[in-house]
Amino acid sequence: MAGKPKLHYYDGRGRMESIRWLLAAAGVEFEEIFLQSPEDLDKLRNDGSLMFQQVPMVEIDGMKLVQTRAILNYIASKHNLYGKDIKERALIDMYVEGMADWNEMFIMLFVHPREEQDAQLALLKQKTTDRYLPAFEKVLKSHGQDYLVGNRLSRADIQLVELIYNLEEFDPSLTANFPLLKALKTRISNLPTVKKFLQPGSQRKPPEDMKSMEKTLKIFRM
């Protein structure tokens, strides 16, 4: 029998996050690797583990896997939350793509010099309610399904909520006007996996701010 996945990483969101909600989701239990310094990074490139020298890096069925994109085209693969054929997978790596570009906003925002954060924010913010709410909603009223394709759950509706939640974080009343996805972060919350994640305690990461990305930026020497 496989063991679970290790995730090696900084003790944060960044682009391991979505990894995380998306085992998650699966109910797949999973063990993590923090990086505390540049020398534990430094390890993992020495001794092969990292093709492109970048994290994040899943091990997981005999493999070490980079590249966010890939790691998660393999979990939702695996656990059936890719699509049903070619077309339904096409939908959803457009959805995931456009996030994945949203999601990076989220990412960068602390990466900023302090004196531009407040305009990254508004930018953030506008970008959010001009381009990727309307969107998503826009596919949830076409079809009146429960969810983004198919209707049933696929990585498109974890990722989606997910970033859903990282955003009102920020301004709550950014989702006011978007019925739909309220209503699909209130369903996809409610399933048990995702429910036991959502909780005080679970593997889930708090929000970034600027002290702790001041230490993610020295495990990085940047």
The other form holds:
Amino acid sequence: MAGKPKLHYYDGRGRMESIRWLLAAAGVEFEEIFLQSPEDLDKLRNDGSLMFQQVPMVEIDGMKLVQTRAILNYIASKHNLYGKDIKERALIDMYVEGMADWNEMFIMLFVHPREEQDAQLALLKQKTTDRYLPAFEKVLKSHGQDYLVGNRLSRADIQLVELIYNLEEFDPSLTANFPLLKALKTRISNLPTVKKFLQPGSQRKPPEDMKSMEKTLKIFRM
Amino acid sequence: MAAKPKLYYFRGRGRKEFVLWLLAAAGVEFEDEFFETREQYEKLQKDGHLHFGQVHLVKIDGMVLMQTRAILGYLAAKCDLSGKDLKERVGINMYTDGNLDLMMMMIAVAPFEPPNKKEESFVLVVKKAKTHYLPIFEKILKDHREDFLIGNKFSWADVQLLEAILMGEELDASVLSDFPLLKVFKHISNIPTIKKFLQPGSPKKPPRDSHYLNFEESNLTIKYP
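Previous: the form predicted on its own; requested now: the form predicted in complex with the partner chain:
Starting with the chain above, the whole complex follows.
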């Protein structure tokens, strides 16, 4: 590896946060180059650095990777966090795709017009308690193991715990009736690399709000 | 594969189409199961198969897989269509992810707009294809001058690009007018498995029609993300 991976994004969670979590959990140090203005984004686009003219973009191993999923797949594979064979990988993919749908609701929350946000938050909470939390609690219950797939840590566990943290920022009571998920959260949080990432001063980004989102949307000329 | 994979979805195009294309291109025989009634959907739900409340499902190699990308990733790996190493695989993933975004617009968004917005929506999708996506693939082919997108070998990325091109042409026959290399690329339709899939009578579904939409609206509430 030439140097540390370089993450190109704005200084906020958005779609890059899952990548930060995964790199951190894998113990990989990384650098960040923050977009602060529309011109910064223009420059990346004009450089030909962004295949689909979008960020996130991660410079890693001599490549400029785009598409969040492709980036996460690559990092997980490289660091043995993607199951032991293609069957385990398929299960992990199934779970993380469900999580991506769920995460999309968080990411888009403050992008909705102000008057729609209460309704969107209510929908997020409802889907969380009716669909997503039960689905993953059930997976853990079905095999009684410590991790979602293959009795071994994978990106699915890390991404799930990321989402649990995000959702507890909105409403800590939502996970009350999901003991196995709470146990997973504790287990993952105690991994030395994750523990470090959860500490103040790490590269983990704070929750987004209306104000930070307004700033961000300006960068994307939205 | 012990038994043929079984695909579950509604009769009509939708996300399952991506899976159909890949299976067909890889020459894998499969069984198509359709939901015609609410009862069939509810049975799957009761059996505990619908983790995330969705109805696109494949039974294969002893697993019940959901989520389009999970299914496609597994099939591509199994059928040796996902590159020879991790670097090729990430390249394929970038292309297919970008391409899937475009095709989801065609298949999962535009057809569900209200009648007065639908035409406009399709026009926009075609525009996006011509300005945003197709130029990228034209450039990739131009840069390496090979027949396939990655590693000089037929892969999942090629299957999907062809699928996107044909879908685009259904909406606008001139969609490739500015892309000479993509026009040449279209010749992969002559690969025997693909040629067979493109013939009438194959499992390939026609563009969305009213039968599909009425069934969905009256029987179920399916939310596409």
